[in-house]
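A lone chain, given as structure tokens: the form predicted alone.
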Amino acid sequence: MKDETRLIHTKAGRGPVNTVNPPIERGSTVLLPTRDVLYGDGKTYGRMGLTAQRELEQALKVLENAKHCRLATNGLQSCALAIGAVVKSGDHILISDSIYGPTRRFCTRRLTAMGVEMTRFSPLIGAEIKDLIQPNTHAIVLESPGSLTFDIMDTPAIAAIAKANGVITIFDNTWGVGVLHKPLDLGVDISVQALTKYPVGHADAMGGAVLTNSDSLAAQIATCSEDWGISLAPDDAYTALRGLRTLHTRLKQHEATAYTVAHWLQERPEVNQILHPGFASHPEHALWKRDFSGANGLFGVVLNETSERKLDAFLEAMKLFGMGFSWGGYESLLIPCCDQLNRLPSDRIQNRAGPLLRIHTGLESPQDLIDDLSESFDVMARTT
């Protein structure tokens, strides 16, 4: 069966009542019949998850071609769990310079306080990452496309070098969402997702997931999750699972709208560069075509040089595009990103012409979104 079919038929651990959707069990204490069951590995306490959580895990394993799945309350927590489960004091990790900002903050602030050394590297490094591996290097943290800048990594090359040196690879697959990209199939050890984005799909819940095909890594992740008391609430698990049922259909619309809007923006005099890996002009387009099956609604735009006053006028004139963090919902979003950038001096984004914007195209009419941007550019032009 195709993934979109399997995602709709993932019933797991249901009781005698066969509803289409799983029950939401809002409970902490689970009453059990015997001592053996009380101390068993099943549904013994609400924090470990009940029916909705188990079924969500099953659906996510379908998405990522994974054997094991562990849930978290949000994307950052899932990244922290994946990393924290496999490193200890005295270890060294390598992190891509283009990973999600809060994940990098966790590595630089929290892990270093716990005695873990860290080195940032260019997302374009490919197999040359071998030169950065130290005797105590234990993990490499990847994300592709890169957060904010949409760089595409040569993930199979990095994964191969890592395996040859006994180093664990952790990949943030939030953009690829398991539909467009399957890092575990490319040799990655652990895949992570922020369910808050496309799986939930309606900007009304948060969640995270850590997935792997390794029994030993799954055991480490589970132990760390239990020690940190990580869990996903039943309502959030239900909401994410409901979103997964329509994920393939929604992604096609997000992708189509993003291409339409991005091609229109490419012709605007205010725009210097489109950061979309699906464009033939993207520097790593060939890698993207090799490793991804499609795109979603998220891409970047570099404007030509302009004043902050003009930029603010453009942003404040938007009516359909909202200015807010996150993405993946039905609503379109646009944010300026320069204040978030913290890249190595050699990163190509440092030589950009003007402001960097991140755009997420929702499920609105593409023409309405174009009209909104056009009117905002008009306001920008009139601002002195």
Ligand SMILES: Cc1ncc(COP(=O)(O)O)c(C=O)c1O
Given for the second form:
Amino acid sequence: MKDETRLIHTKAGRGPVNTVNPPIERGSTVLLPTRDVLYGDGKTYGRMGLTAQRELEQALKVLENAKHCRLATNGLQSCALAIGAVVKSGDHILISDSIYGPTRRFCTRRLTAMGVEMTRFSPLIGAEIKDLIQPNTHAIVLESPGSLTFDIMDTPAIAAIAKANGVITIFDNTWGVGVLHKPLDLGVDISVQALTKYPVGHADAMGGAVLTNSDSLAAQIATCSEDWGISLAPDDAYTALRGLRTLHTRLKQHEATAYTVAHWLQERPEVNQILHPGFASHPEHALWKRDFSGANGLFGVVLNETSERKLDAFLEAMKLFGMGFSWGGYESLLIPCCDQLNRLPSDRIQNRAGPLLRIHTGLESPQDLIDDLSESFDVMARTT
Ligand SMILES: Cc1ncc(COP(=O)(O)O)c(C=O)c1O
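Right, the form predicted alone is done, so what does the form predicted together with the ligand look like?
All chains and molecules follow, beginning with the one already shown.
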């Protein structure tokens, strides 16, 4: 054999090595021994996922008490997959007003173009959701705490009404991560997570997951995923799986730091309101206590009225808090979010006092984070 042939066929003698973590199989093609296996249900092609993806799915099923899991490239894609798998032209869907903005954009832009009707509802609607259900309503999209506004929904009440009317519920559980909240246990049909946040935990990969206990919904999600060609790369699956192993430990620290920082912020003259469902002052604190087992590092802050210049001075003075999208990594982040806020006119946050900030407390020392905020408030005070 010539060198160029031998160079391609060097695999002889490779056997399984029992490492703690799964191998990362960077593969599109999988070489298979027989025609039966080639056209079987096993690991036959990279897009369907190989060992790391299967192990990640298994771990996520444990986390969410789910029977089925399907992976996606990122969190938004998992939301689009879950919704897209269950609706068709002519259907009507109900979406909570505080779902993640790009998921709402998917509904308003893509689904509307595909002939799906949509109605937004207040996350505080509870059992009154029944008044919005039409004969062609097919799905309700939920998220709690709501993105940016941290309102808590009465998920079991909504899920029960949906079930009684044959409507499918889809819940974005990125905040609850399956550790703090298990929507499938509360009667929800499909739970979705952006693995990009706490599961990956280090801001170095993206991923999404769609989970359900229903065999028929799982089949619909699988065919939709196949039709859209959705997959998660092996390196990203491996990274998310590795993150899951330390998830509970990291979450406890994120939660404790967030409480420390939020309580400090609450006493500041610049701060008007803390949006954290774990605070007794949060309007839906009782619902949160009933349905969640804890909190993480993400919460909102409403400042008192201030000028744009002062706000910019505050944001640009921060040294430890970075200004960037996403959350769930080891690093602290703070973003102003008025620009992306898009709520029904009746929403309580529309009448807020001043700018809305979203804070993610990372794994730094809480005192260092407080010092950073304190110094930034000083800069803000000196700005005219
Ligand atoms: C609640 C929620 N769902 C979904 C997503 C989308 O995740 P990804 O950025 O992986 O697409 C995000 C991202 O910020 C989010 O906050």
